[in-house]
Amino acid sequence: MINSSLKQLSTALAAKQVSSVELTQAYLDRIDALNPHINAYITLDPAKSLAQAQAADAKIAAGEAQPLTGIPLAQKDIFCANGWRTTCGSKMLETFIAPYDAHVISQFDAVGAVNLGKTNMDEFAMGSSNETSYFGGVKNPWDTTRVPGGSSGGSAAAVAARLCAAATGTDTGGSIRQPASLCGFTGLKPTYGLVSRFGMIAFASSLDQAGPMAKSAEDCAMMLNVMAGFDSRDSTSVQREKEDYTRGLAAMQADKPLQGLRIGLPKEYFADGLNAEVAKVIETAIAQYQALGAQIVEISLPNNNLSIPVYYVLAPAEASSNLSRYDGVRYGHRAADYTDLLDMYMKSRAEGFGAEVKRRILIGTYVLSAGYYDAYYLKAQQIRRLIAQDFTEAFKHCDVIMGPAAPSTAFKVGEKTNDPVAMYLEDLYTIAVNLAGLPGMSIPAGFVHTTEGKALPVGLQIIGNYFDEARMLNVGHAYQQVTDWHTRMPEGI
């Protein structure tokens, strides 16, 4: 049962084979008998939890289910859930109750979804290893002595170790992509503005997205159809007519499904920087994709290695400003002992936030300063302005644009840690497209294998052009139709 699709859950909960309760207590067992090595969860209620299978479990006896009523689902502990401790990673929020739902919280449980608990990840979405957590690193399923990837770590692994049917994630340059490839799985991140902001605790306001992290493109599609949609709370929803996005997801009748399909592979993705252990997964997984019917087509986004730089001045400008709330008077943590109201500031800060967020918050600070403002702030927009029609231009020759999600497999924990520049160009391949403000998706297609026998997941990353998710699911899906990489689970899990 833990290894089955969202779909064919859905089927067994309707035909009374197994029931919400009895799922949901099933994924609490697994957690309670894993999560202490893997440290995937930050907080549990299995009251609340059980509670929503059982109001579950009463609308499929009346009738009134939908696909994803009665499934457990895992949220990552960036999303505001009523009187569910919400803290970010942080021990600035360590004690935070949220007082609503988040958008995407409310989505769920208005089609009956169980929340399962609030999963790990890096201090306010900040890391690409989720080692920067105040409640401790998140251990890669596929191998404990390895990072899961971040921010959203957590849900990474709890969907590769099987702790929930499914997961949210958030990816503001990668963080939904990046941990999908390391931990095997499939992760999307939509167009920016596809699924509402609101309630989610905001680290870069103009990169963040939530998204969904699930086996596989089809249980991808069914997590969108209940994420997706217009919020009048963020304004920077999309109005746009609601979408279905398992149309076309049906099993493959032609030899070749894809024909016509045009693939664009950047240069610049298979230059230096990729491991040529990782190129060898994704070049077998493009031929696949040839003998599907697709077409080749090679382009060029020469301004792709521009965007990292233009990240770390963006992201953490925005960074300094939604993080200046947290002062330690309205709410999050503040210090015990201090002589006045600058001393309580400072103090609490200092003590809530930790080295990656402060690292973050000075160097936002520094660029939005009214000295070097146009040097590196307005400097980074015009430049993000050329990575986005970099893209445009790409899509006058291609439908989709593949290459690798990550620039290696999953590294050792504490490899990176103490050299911030190495831990940034892990999102080498996924940083670009928030920018852009495109969806991007990591789908499994292969393996590597380390030195101890270990065999550590590979993700082709398929981008596609704005809101043109349901092409992606497809082009997706139509892979897994012919490959089991997404079905693999790790080793005494």
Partner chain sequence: MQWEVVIGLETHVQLQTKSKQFSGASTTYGAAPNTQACEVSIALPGVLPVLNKQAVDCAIKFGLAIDADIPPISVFSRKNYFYPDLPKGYQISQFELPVVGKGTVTILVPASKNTEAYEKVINITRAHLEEDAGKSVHGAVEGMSGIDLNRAGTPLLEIVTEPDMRSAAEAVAYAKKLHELVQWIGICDGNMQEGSFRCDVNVSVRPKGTEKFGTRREIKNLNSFKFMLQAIEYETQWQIETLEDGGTIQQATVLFNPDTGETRAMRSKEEANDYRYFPDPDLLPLAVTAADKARVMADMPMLPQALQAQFVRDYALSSYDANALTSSKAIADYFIATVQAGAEPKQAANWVMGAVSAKLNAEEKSILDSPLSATQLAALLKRISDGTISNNAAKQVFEAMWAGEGEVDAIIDAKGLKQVSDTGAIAAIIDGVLAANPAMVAEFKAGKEKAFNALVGQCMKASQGKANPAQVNELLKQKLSA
Given for the second form:
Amino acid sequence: MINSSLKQLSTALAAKQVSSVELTQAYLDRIDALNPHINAYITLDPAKSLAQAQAADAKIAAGEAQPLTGIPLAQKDIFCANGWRTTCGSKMLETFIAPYDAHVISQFDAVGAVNLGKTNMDEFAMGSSNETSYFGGVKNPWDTTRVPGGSSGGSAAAVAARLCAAATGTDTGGSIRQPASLCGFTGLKPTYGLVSRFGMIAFASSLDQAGPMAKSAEDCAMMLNVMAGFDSRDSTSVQREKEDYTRGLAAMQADKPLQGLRIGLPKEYFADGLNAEVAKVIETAIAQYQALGAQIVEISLPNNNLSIPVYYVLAPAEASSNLSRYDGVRYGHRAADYTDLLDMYMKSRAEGFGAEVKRRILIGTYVLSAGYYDAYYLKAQQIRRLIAQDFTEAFKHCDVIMGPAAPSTAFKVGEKTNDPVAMYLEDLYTIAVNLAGLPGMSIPAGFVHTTEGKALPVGLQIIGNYFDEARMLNVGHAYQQVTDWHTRMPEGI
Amino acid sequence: MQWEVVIGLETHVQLQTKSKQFSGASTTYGAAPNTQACEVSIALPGVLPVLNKQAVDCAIKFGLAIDADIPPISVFSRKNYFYPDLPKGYQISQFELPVVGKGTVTILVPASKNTEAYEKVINITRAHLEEDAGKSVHGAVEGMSGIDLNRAGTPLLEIVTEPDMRSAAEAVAYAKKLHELVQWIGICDGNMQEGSFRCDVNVSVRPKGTEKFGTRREIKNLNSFKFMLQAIEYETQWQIETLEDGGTIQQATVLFNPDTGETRAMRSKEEANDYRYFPDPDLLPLAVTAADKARVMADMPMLPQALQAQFVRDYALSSYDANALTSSKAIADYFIATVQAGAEPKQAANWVMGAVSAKLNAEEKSILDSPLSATQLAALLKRISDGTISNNAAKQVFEAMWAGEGEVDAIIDAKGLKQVSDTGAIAAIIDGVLAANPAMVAEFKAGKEKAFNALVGQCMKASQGKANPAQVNELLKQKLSA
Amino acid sequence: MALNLDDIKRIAHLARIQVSEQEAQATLSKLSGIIGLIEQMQAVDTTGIVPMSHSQDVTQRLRDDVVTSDNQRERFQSIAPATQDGLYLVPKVIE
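Return one more block: the form predicted in complex with the partner chain, after the form predicted on its own shown previously.
Complete assembly follows, chain above in first position.
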């Protein structure tokens, strides 16, 4: 059951082969057994989860079930959920019980999905290995000496270890796609504005986007059907007609379902910095796509290398401002001892934030400060436009862009914690997509075997044009019809 | 040395909206602390701003009223600083691209000991939308301040002038004019006690005749015109004395203490501010289209300058009278209503600016609370022009009506103030007076003009003041020359 | 533009984050590495390029002026560090 697709679970629930309470309990038991080794969840509340499951069963019995009714999902601890502790991976919010629901949470509540718990993450989503979490690092289920990627590392490990049926994540610079690659599952970052950011704790507002993390493209499509949609409470939420992202999936079973699809391969994605074994896996996957009828086009994203410097100006700048609200006045951590107001601010924030968050706040403060704004912030915004224009140009020649989601497989815990710049390079293939606001996904494409005999997953990244998620999901699904990488699960955790 | 003061104003105008600038919390004044502080007002993690359309319309309306540039796109920025009444740690404001650009306001500076009244054009640099901060409440708990965020997020329009004013009187005249204008066009209730209209005044001095501006100090949060005048005069004198004593002026934010009449630098703002403005990523650019402007324009009342011109043209009023009658919408409305109820315009103008204004001032009342309605005033004026009562008698009737003693005719009757205009009756009175005062008649006939006035006085006295003085004059002349 | 220890102290104060002398040194070396990374941008000629703040090339949607929230003080203040009589308490604010 735990390796079933969402569609299978939905069918089983509808057929009363299993109840939501049973299913939820099964996941809770599995979490009990495995979470201590993986640390995927920060907060569990079985009573709440089971109450939701009971309500879902009643809904199913009443014939009011929707596709995700009764299905146990993990929620990244960046989404405020009314009555749930919502920490964002930070000491600052260690005791923060959210008094309202994020849009994403209420969307899942509305269809009767079950919230299994809140998943671990890099503090305020700042990290690529989940090692900046105040609640401890998350272990990669494929090799627990390695990181799961970040920042949605808890959701990633939970999906990979089958500690939930599917999960939510957020992606500011690769935080869904990179862990999806490192943990071997399917993760989609939608077009900016497709999923409301209301109630999602802000890191870098112009880049943050929530998306599904699940076993397959089909599962992601079902999740996105619930998550996407206009929300008047988010000024950047896009007003467009609701789509059914599963609508084209059935057609992907033909012999050459991708006949005519033009896949752009950016030469910059296959240059220095890409691990040779990862490259081999990606090349094999591309060959598979050619067998499905797709045609390969070489393209160029000439400014891709600048995406990292640009991101590490813009994201910290926005973050430095977004995180100013954590001042110990209305909620969150307040230092125990202080002499005056200034001292209270200085100490509460010094104690409440971890090292990486502080570094980014300081960088952000610096690049916005008097005398540096033009040289850093404005310059970064100008190059951001060049980066976005590269994609516009590329999409004149292809329908989707493919390449690696991460430069290497999962690295060892502690390997990069002392070198922020090396950590930042993890996002080399994902950040430009956020800067442009485009949708991107990572699907499992194979494994690299370590000398210790471990198999480490590799993700293929698929980048689409604005609001082209349905096509991307079809492209992912077609591949998953002829491969089984997405059904593999780690053993012996 | 002769010094010249240079003054510029930044005015925070609270816009008349039901809900806040970026959230659906109420803006009603005076609620219990933090009962109007929604999740956006208190900046919970994950909340987002959504801009109030009504506030944007108010800004457009102001821009149109001062004939300003209203660019097609403006941008919201974050102004970053820490303060407990600023829940997000930044204020959403507009920096590089404000919603309203350059415009002008024409002020009327009243006459003073040394100068005649004069008009002056004040250039408006810009007006931008922003959100208000909360309030710090002191004294409730020893050593602590209490934070009330009901006001946090209230829509403000900040209106900034060029440093165009050269005296405290000009600054106050501008502030008053702006105060009337924002109420006139219905974007602000003008309530200064509740903080709906607050002025920050930038003051610097320089030797008269020089170009270069002196270092300015900013007087914060003046909430009455009287304090503004005092504060500027004190600050100007302080700066001049400091410079004459060989000192220098440090740029500073100062507060005015109404009890001492002095200004002093704020302690909390000592450090150099570095607000790290940048475009708010939560808010896309704001578009104002020609259609938006047309829609707002359709809702615009006739503006004071247009009404003034209309009064001069249609009612043959002097420019001075027309200006005074358009100093507020309520006064203009009252005047128009009086004329529409049948009063002669010039006479109505005299009474509105004279007796009515004097009474209102004495009783510190707004014309909206006048016990005498425009219709009642018109009825009173009608009794003067149709000769029923004399001007003198009218003043008594006015007092009685103001005191609520009844309608005009009833009061005239009750007080017996009706003028005698019956020629026969007046002639009889005159005959009696002439017969009783032969000496005066003889004096008049001997060429003493003064004796005529004495005889008129006697006639009026004999009629108990009710005789029509014009008729008395006329008939007396006839009889004496007969 | 090389960072120095004074810069670290200045921005830490602006950001209201206390850093000890020792932390400041460590922060300086890490931040210098990051600044080195972002300095790569200076090689690009961006003359005439319009800065991009948002990935969406659209303008802002506005909200009707309607009161949509009611008093939630009790719930919101149940998670506050210090309150009294409905006010959030902080060390005395000096003006």
